[in-house]
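One chain comes next, on its own, written out as structure tokens in the form predicted alone.
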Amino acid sequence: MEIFQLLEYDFFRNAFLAAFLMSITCGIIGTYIVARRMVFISGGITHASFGGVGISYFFGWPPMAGAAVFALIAAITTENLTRKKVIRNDSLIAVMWSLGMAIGIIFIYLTPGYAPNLMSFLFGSIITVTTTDLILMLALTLVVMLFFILFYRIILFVSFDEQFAKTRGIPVMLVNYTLIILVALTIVLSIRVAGIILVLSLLTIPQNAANLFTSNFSRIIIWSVILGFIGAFSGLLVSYYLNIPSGATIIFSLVTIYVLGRAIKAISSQRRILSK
């Protein structure tokens, strides 16, 4: 019954919207990322996002904005260079990553008056977001719930074969760079929720419990989702019971599921073999 008179506060019910949100397009998201082995690509585009923050503050202007140009940029450079093979992806991500990081450090150190609060930017504060926040999740959830339901076989094609795709006649190009561009625009409304530190776990601890227990594509966005808003849902109450930070908070809950998971699992797979 308290959990419902925690939703007649509009900072709560704004919480647990925006954690229904995230937990379905980075459900979504994060499964093509596991998939596509990208998750250290999308931690470059995530801390690279983090120079348009900085920026954003030098010259007065909204800070998800100036993130949301960055990551667009990391991304799509980030693919670009990787197929062309100009430089080794890992040496590309260690660069988006750590130029992204400094450009954020040095204007914000450079921003006239007092240095701002960076905890809600570098950890997350899902307890700050607005109704402003909340159109953008809401607008970028059904973006990417029509891509994938629109061109479900042609994402599956080419996230485990891009040859076969290609002799499919399907524009893998364009599959992918707009792929990229959902990626990163997930990961800057999901900064909010998780901060930039550790929003990378939103992308990939659901995905990863889920894939304990299925290897098929569409049962692991599902459960994705699932987890996702069960580990948001329940790190929030804790965060706000405990007075803690909600980002922290929200990502123990999501590996708390994937320890609960893995031993789940280890015990099935213990009685499995003692029956037998």
Second form
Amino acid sequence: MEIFQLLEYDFFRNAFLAAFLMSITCGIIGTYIVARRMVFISGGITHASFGGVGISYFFGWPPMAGAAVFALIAAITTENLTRKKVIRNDSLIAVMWSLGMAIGIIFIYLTPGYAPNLMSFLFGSIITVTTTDLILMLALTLVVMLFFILFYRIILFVSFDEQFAKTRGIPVMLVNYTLIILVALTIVLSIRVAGIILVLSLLTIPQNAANLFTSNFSRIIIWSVILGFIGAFSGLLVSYYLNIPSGATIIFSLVTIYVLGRAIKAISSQRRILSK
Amino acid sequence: MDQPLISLSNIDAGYNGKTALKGVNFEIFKGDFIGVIGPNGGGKTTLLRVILELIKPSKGKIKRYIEKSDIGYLPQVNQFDDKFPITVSDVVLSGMTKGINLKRKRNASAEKRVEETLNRVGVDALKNRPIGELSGGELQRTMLARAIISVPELLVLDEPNTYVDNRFEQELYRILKELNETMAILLVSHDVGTISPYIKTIACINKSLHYHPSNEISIDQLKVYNCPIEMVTHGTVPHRVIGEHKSD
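Hand over the structure of the form predicted in complex with the partner chain; the form predicted alone is what we had up.
Complete assembly follows, chain above in first position.
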């Protein structure tokens, strides 16, 4: 079947749009996470959100809303407690990580009947994206883009050297909290695409592939968006034709892109040595 | 005497309930070139952070007679991530920020300032390099450029001679001497034994601060047995011996 024919299906069109929007958001937010070495923090926020999914099942609320609340609580708690040095950062993250999962499992177990979309929360299911999901994704993408376009340099300077930024009168706390909230929201909406277990890869693999060829913050963002989209779209196609869960095929495509990038880099640097 | 640029009176400060500085009185004047020396954990960095208003003292008063943005700052190398994906020119540009500024586009004059400043510290050729590719000396020059691009009244340097070779250290002091003509300099050094001859006065910190004004450095008053460090040198090696802390 032609790809264009596929786009005539509602579910595929929605999946395509979700891949497109989340590539932009994850490309931008992921670059921030990777540059600031916040990958583990992001993992903690991701898994903590499962607690919200469980509670939502139990009370019959929309699972994504519960996930968002838990992700935001986790994000703000980390930011707050790390700063006060009440507890060591990595230990705190580990606690949130497992506590969230534990709460999720307890409440799902207590919910009578079968939890229908549990697998899609754990492993993602981009082909079940609804119009509401798309609207939320579009809103988040616009907010993230606007924030990064307006405050690009401020974000860059705060990420690089927070203390120095303070001496230049930049409201560092405000910038940090705004960004950690955007990180949490991006993670929650990306769970639709890749699931709790796989979502971190959307925020890190394209960035690391881009980082093979450039160390410029803004170029890493642009290339992450492009590579993220290629990975998500090709993963979607493989998922459709081979009938394999899309979350897994998307991650697999992204890793393939990264490995190809490494190979290209190795070959080109070898050539440079030979030509000398 | 003139009005100081900044004056600290009876300052106590520290972290997490521990006092790193106690009863510190200190003034910095125009034209000063002060070397701050003292043991590790003696409160050198805390003093800088109080001056930069990065921490609030638990006791005492700070009076600043210049704008906060008129203080240039070169932090210790371990304060930031030296593999962070940022270019030399962006780092230097960050020294020109003043609060939130919505102007995204770099204008030509800012670009020119960045180039001039990089030229002044001798790394103009590295403008578009990511900092991860720089040597220790090149990175310190970049950080120095960031600290001075705003043409501050007071330049504060936290151990700029860490991780750099001797040749760069000499070069750094030459640049600082030149800068000292237009700005006061406060330099923290972990190296208690040796300090540049360009440094005019010395402040010793070990929780409390002892200031040694320049007139104290007189070879005539030198009493070798009072010197806490035994040094053996030949010929005309420049040296200075500072007085004992009377309260010790």
